[in-house]
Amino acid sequence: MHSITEQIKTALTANNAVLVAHYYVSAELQTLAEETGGIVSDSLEMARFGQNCDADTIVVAGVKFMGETAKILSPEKTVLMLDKNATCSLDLDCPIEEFSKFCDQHPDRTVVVYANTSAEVKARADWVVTSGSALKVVEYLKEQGKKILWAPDKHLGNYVQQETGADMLIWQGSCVVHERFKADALAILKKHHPQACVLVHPESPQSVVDLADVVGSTTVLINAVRDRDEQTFIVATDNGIFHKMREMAPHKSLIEAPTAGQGAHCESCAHCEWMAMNTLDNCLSSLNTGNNEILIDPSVNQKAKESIQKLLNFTA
C-alpha cells in the first residue's frame, strides 16, 4: 500500500492539480505543496500562484475565505477545499447583509475590506488588500482625499488608521488567534529574553503591536527572521508559521509570544482551529471525490474579481 502522500501525488497528476498551502496548515501539507509544483504562502499569492499556473485544479489547504479567492481569480478552474467547514472568525464576524446596510449608510465612503472575508463581501468592496499592501493602499486613497469604511479586522484598521492617519470608519471584526495575545505576559517574556526580537502580526491588539520590533504581514515576519541578525525571536502570529521559519532560518531560535495573561485559557494556543481542520486524509478525500468544491454566483465573482484585481494592479 502506497503512503498517503504518494496517493495523493498519483491523485494529482490525475487530475491536473496542484496544491497550494497556507503557512498556518500543517508541516506535512506545506511540504507536500512544494514537494509537488505547487506554493505555500499568503492567501492572494495562493490564489495569483493558481491563476497563473496551467492546472486544471486547484486545491487550497487554508480556509474557506482562501477557497474563494483562488475561485475569484481562476473562475474557468475547479477549487477544491479540504475541508468547507474551516472558515475564519473576521469571514464570519462580516455578514454581507449586515455589511452591506453599513456600506450604504455611508455612501461617501470607499469600501476597503481585508482578503479575509467572504466573496459577497469583496464583491460588495471597492478594494480588497492584504495585510502587507494595506499601508500603501490606504495611504494612496488617503492622497486622493478618500475617506475610507475599512472591514472587518478592528485591530489591522486601528494599525492602519494609526499609521496613515486616515480618515477610517472601522467594522468591529477580530482574529480569534491573534486576539488571544496578551502584551502584559510578552512585556514579561521580552525581560526573560532581552536580545530577541519580537515579531507581530498586526491583526493582533495595539497593546501587543506597541511591544514588537517588527509588524508586518506573514511574509514581512517570515523574512524578518531569515534576513536579521537577532538569533532569538518572539513570534506573535498562528504558530504554524514555525516550519517555513525554521527552513528558512534553522540555526534561529523561535519563541512562540504568549497567550497567557488575564482572561487566557493556556500559556501560548496560537493555533487557528479551522486551519488544523486540514489534513493529509481529507486532501485525497477532496481529489478523489471532488467534494469540497468552491461554487461562487458568477455576477458575485465578477464584482469581486474587480476589487481584487485594483490591489493586483496597484501591487504591479
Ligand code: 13P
Contents of the next structure:
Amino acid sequence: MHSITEQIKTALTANNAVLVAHYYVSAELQTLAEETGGIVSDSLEMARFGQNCDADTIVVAGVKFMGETAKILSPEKTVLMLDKNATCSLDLDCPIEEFSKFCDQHPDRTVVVYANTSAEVKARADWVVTSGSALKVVEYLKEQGKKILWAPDKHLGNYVQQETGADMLIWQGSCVVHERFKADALAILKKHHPQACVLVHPESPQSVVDLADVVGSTTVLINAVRDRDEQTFIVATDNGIFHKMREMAPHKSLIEAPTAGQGAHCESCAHCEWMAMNTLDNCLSSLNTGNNEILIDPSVNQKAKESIQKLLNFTA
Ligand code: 13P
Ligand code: SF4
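Got the form predicted alone; could you also share the form predicted in complex with the named molecule?
Shown next: the complete complex, the earlier chain at its head.
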C-alpha cells in the first residue's frame, strides 16, 4: 500500500488537480502543496494562483471563504475543500441578510469587505480586500473622496482607519484566534526578550497591534522573519505559520505571543480550529469522492467576481 501522500499525489495527477494551501494548515499539507506544483500562501495569492493555474480542479486546504473565492474567480473549474465545515468566525459574524440591511441604510458609503466573508457578502460589496491589500485600497478610496462601510473585522477596520484616516463605518465582527492575544502578557514577554521583534497580524486587538514592530498579512510576517536582523521573534498570529517561518529562517527563535493572562480562555490557543480540520485523510477522500465541492449560484458568483477582480487588478 502506498503512503497517503503518494496516494494524494496520484489522485492530484489523475484529476489534473492542484493543491492550494494557506500558511495556517498543517506542515504536511503545506509541503505536499509545494511538492506537487501547488502553492502555500496568504489569502490574496491563493486567489490569484487559483485563477491563473490551468488545472481542472483546485483543492483548497484552508477555510470556506478561500474555497469560495477560488470558485468565484474560476467558475469553470471544480473547487474542492477538504472539509466544507471549515469556516471562519468573521464569515459567521456577517450574515448576508443583516449585512445587506446595514448597507441599505448607508447608500452614500462605498462597501469594502474583507475576503473572510461569504460569496453573498462579497456580491453585495463594491470592493473585496485582504489583509495584504486593505491599507492600499482604503487609501486609494479616501483619495477619491469616498466614505467607507467596512466589514466584518472590527480590529482590522480600526487599524486601517487609524493608518489611513479614512471615514469608515465599521461592522463589529472579529477573529476568535487573533482576538485572544493579550497585550498585558505580551508587554511582560517583551521585557523578558528586549531584543525580540514583535510580529502582529492586524486581526489582533489594537492594544496588541500597538506593541508590534511589524504589522501585516501572513506573507509580510514571514518575510520579516527571513529579512530582518533580529534573531528572536514574538509572533501574534496562528501558529501554523511557524512551519514556513522555520523553513525560511531555521536559525532564528520563534516565540508564540501569549493568549493567556487576565481574561484569557486558554493557555495557548493560537490555532484556528477550522484550519485544523484540514488533514491528509480528508484531502485524499475529497479527491476520490468529489465531496466537499464548492458550488455558488451563478448570479452571486458574477457580482462577487467583479468585487474581487477589482482587487486583483489593483494589486497586479
Ligand atoms: P492572510 O490573508 O494574511 O493570509 O490572512 C487570512 C486569515 O484568515 C488570517 O486569519
Ligand atoms: Fe478566520 Fe481567524 Fe481562522 Fe483566519 S484564523 S480563518 S480569520 S477564524
